[in-house]
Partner chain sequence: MDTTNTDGGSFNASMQTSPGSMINQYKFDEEDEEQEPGAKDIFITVDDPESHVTTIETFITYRVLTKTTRGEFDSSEYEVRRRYQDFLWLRGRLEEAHPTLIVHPLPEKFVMKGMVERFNDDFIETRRRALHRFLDRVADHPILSCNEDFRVFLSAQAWELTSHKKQGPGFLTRMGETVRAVAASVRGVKNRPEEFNSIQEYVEAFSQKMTSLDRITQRITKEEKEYLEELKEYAPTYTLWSGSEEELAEPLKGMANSLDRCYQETEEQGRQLSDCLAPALHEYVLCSETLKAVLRRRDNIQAELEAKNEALATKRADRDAEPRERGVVWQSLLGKNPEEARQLKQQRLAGEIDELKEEIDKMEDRVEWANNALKGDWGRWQRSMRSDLKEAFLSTAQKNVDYYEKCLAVWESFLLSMRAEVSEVDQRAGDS
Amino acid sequence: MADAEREDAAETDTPNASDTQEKNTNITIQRISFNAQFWKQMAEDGSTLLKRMEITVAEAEKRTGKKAVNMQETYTVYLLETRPSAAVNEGQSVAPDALWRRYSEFELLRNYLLVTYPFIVVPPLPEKRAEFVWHKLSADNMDPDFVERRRVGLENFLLRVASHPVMSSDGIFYHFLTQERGWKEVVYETGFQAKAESRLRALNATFRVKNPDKRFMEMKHYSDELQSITSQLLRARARVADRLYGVYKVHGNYGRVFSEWSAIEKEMGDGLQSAGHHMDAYAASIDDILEEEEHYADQIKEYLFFSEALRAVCRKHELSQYELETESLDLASKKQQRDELATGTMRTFSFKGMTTKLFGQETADQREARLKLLEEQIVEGEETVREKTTECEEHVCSGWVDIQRFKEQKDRDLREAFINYAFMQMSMCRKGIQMWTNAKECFSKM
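Will you show this chain by itself, using the form predicted alone?
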């Protein structure tokens, strides 16, 4: 809050807009410098941001504003709260630092992370619109239940980034968590948008790269398989949820029949009415059951979206390898031109060879100038190839380490989710058996 007040004071005292922008930029730089010691200590301890800071997305709020074309717009904002873990662990009552963020701001943060850390499997954001829903569930992105699930997903995204050994120490990420004003400007100043690779270049590299790392090719197939299996699982779960909902609601019809029947029966009336109550309670329980199932479905959806993040790492490797191969071929071509020019022999057909035959040989000065230019280009090309080789090797090494970390995380998370889901199903079945046992006792007393 104090930082925001200092920004307001700076804007009030400065009459010139450009001076205001310059001062705000200086304030941002000072804040990042101020946190340098914080990052240094994290690096020395080998800890992540999550061990030093509690991060929560506490609530969601619907707001209405105007777009650039002066049209009304309804959107949702999320309250992001942070506080130091040390104070909480010591039992101190510390008021959290709070700020509001829109979903689009989370998207901007993730796009920055994707470009800045191409070798990392960046955690996905929750879906913007509901997918794989059973027919009774609302697909409206403003539905309160959907907004609540998305709030949980956004918090999970922040926790995953904050617990990552590399991304958690990113200054832009820390700025996103702690500074409501000015963080977008800092992001755009990094120039990450200019570094973003176009889909066309990535597709071109996919089909033209000659020697990709086999491990990354296997991982690409693995990500395709992960996406296929999880999407099939989610579709099957949605169909089962529809059928289960129908089965439970049929019991509600039984309950209504028994209740109406009990009104015209004297001796069996109490038993029928009790059985009807058990049926009604059983039918009503399906809403809570399917709501809990949605929680597990969201965990599976996260890894459906993780598959795309995994493919992004593989595509970046293909692009790096393709750029290396292109530069290597260009360097080999220039060396061949130099050798041919030095010896005066043409090994392959070329436009230059044709013009030489048509218009005669070059003068000695012209040949020397061309040789000198080729030598300079070869030196530059060798340096570029060395840089591309280093970049490609670093991407392979760092990317493979993070992919292995991701696979361990995926196995751990999905195992826990499926085990908890199985326990939930067993509990649901036990409740169903108990309901029919109670109904049987009611019938036996008639």
Contents of the next structure:
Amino acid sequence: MADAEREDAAETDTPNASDTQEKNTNITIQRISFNAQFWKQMAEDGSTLLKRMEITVAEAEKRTGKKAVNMQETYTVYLLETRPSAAVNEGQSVAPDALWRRYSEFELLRNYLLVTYPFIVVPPLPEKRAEFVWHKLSADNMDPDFVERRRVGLENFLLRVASHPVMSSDGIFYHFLTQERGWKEVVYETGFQAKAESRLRALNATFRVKNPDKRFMEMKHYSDELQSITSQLLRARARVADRLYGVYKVHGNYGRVFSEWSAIEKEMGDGLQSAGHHMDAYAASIDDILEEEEHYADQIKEYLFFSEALRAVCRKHELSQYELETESLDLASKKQQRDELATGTMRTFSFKGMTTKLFGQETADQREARLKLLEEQIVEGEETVREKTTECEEHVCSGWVDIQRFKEQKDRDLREAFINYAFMQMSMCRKGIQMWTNAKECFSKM
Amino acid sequence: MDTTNTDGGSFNASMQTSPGSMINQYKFDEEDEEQEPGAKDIFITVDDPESHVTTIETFITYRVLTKTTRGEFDSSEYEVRRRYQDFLWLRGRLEEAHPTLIVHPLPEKFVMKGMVERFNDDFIETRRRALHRFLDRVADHPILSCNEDFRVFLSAQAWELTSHKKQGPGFLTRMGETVRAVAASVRGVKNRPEEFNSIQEYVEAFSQKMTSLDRITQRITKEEKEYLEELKEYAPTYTLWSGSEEELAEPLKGMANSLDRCYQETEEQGRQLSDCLAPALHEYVLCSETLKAVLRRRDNIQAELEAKNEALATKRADRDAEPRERGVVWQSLLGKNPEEARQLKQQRLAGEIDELKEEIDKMEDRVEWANNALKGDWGRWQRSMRSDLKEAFLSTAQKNVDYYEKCLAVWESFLLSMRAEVSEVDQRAGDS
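What I would like now is the form predicted together with the partner chain, since the data block earlier showed the form predicted alone; can you produce it?
Starting with the chain above, the whole complex follows.
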């Protein structure tokens, strides 16, 4: 009985059962390595996946594979490990479940989420190619530092999704985390790709909305500003880093010359020699300093990319509102046609009316038929308008909720980023004080 | 006391000029230097640059203020105005009078690199400081500070200086000296004493190192300027961003503010580098050139002596040689008795040899004196080089420590303001 219960529970508690937006998805989860109680618990206490599960992107590895005939490609795969938190907290040493994922699979997952949850500001992925690069920093995708930072970014992405009140209960997401093979097929089966294309078209189209929600318009404007300012900031920061690198490195020349000079001096020799070593150390210290600063840049970058996601939600609102307005207009026009037909006046243009004028009065039967058609269309139209209105209202409602959540998260995250930046600067200053104090001591021995 | 034949010609009449006593004075001075550091009896300042415009040229004069208790000065205070040319003249005279003493260099006439106009404020200030250092070094020097031209430079009014400049060894004498010097340098010295060889080697290497350090320092200044330019663009992005935010506005303004303050501190640190370290290093590049010149002059003096010794040897050989057939025939062609001719020649040679011997005696004294002057001054120079450069590097290191401490304080206060904000936010949340 217990087993049957569990199986029942597994089927009724499929994550998408609570999902009101997607009615077309039909996901079969073949093997759930967790106890289905897990899902019941989450639904009951409203917690997110992250509270139940530890997720890490532990490693990165290079692979070579065949892309097409005679074409080899090198790519990186990332090791995704999951572990039930409960087990870890109880002190059991549980081996994590693990699977390998490529960046392109992460992209696929994100596209699915974007289409499936158009009212959510979906977290961005780390950049595909290194941008805002300053000269010493590698723009090579295979560079180990870049790969490492990407690993961190991918983990961050997963943690954000897993801690989201809505997205964390998505079955495709869970599947992504727990089952390596067959995931791609399952995603495609949801049919999200068709939607993806129409979404992309709609988002890029220009259309005039008459009554958009003011808050969403302000948010869209804000997202544009955020995008512009963070790009500018990142560019300027990269240039500053480049210059600072130059200043530190030239000091290394002091080290070399002091060393050479010390060879011809008697009393000053020792002092100069050791001062030279400190100059070398000073010049070398910039590498670590700037590597750390890249993490700060990554935090800002995340919000640069977030601004796009925010904009998309606002655009979706505009689209919904526009479609609603169009449908409403259409319905109003049809109603007016019907009224005119019923009362005999013709103010609205219709082809039927034109041909009537040209070819003579229609028969009562014909008019009857037309009226009936219009009535049917009006009924359909009213249904459509009701649906669209609901869709629009729901989007505004849940969209605004998520935008608020996003806003609070952004304020928290960026505050922390600035605090971290200050700590980094302070650490750099302390190193500088140390080095120059040491150098001073050496000089005093000259 | 023959003061006209040797090159060390412009001694003060009241000074002892015998080389022996010079040597003793040097030994005396070396012990002297350890005692009485406060026994300075002459204080000089150089300030108040003023621009003068005439129809022919524009130039700058500096006020040179002297306070002294020295006997050779009539008064205890002097205020005169001098231009760069006057300093050049003084230094030239000092080098002429003491070819193997190390006279501190003057700042360069023009600075080619990175200079737009001759008379921008930074250039004038740097030059002023260097001119001051020059006079201080001369005043500190036990021998140079007693030089008459130095006294005149410090005390004479403008017209007095002009007329004094016109005196001194005539053109022909100077020409003669130059010809001898050129001839000597062409000849080259044959037996340079080992200690001067090692000084030579040191100077070569030292010169290279100073040039490198000078260049490196200039490069750092350049890199820092470029860093500052980028920083200037970076800080305002935070201010711009704060305009779009609500909760984050204060933290963003704090970031912009902190970056601005760091900018200012960096500017100041850069000034220290270009005002203090760079000029010091550059001065020692110039010093290296001075040292090379001094070594050359010493070599030339020795070369002259060697030449005279060679001439003496030749004449002696000539005198001791057997009369040759050809010579006798020539003399008989001129209608002279061969025996008479030979005796005349011997007499002539004997005279020339005696003259040479006298000259050589004087030259040997001169060489010894030149060598001892250089040796004495060399030790002095090394000591002051060590002290100068140590001071320059120490103050640079200290300035850098100060700089980082100030920047550290900037970010610490930013963190404090962030924490204060948090507790404010909490309070507000608590109240509502």
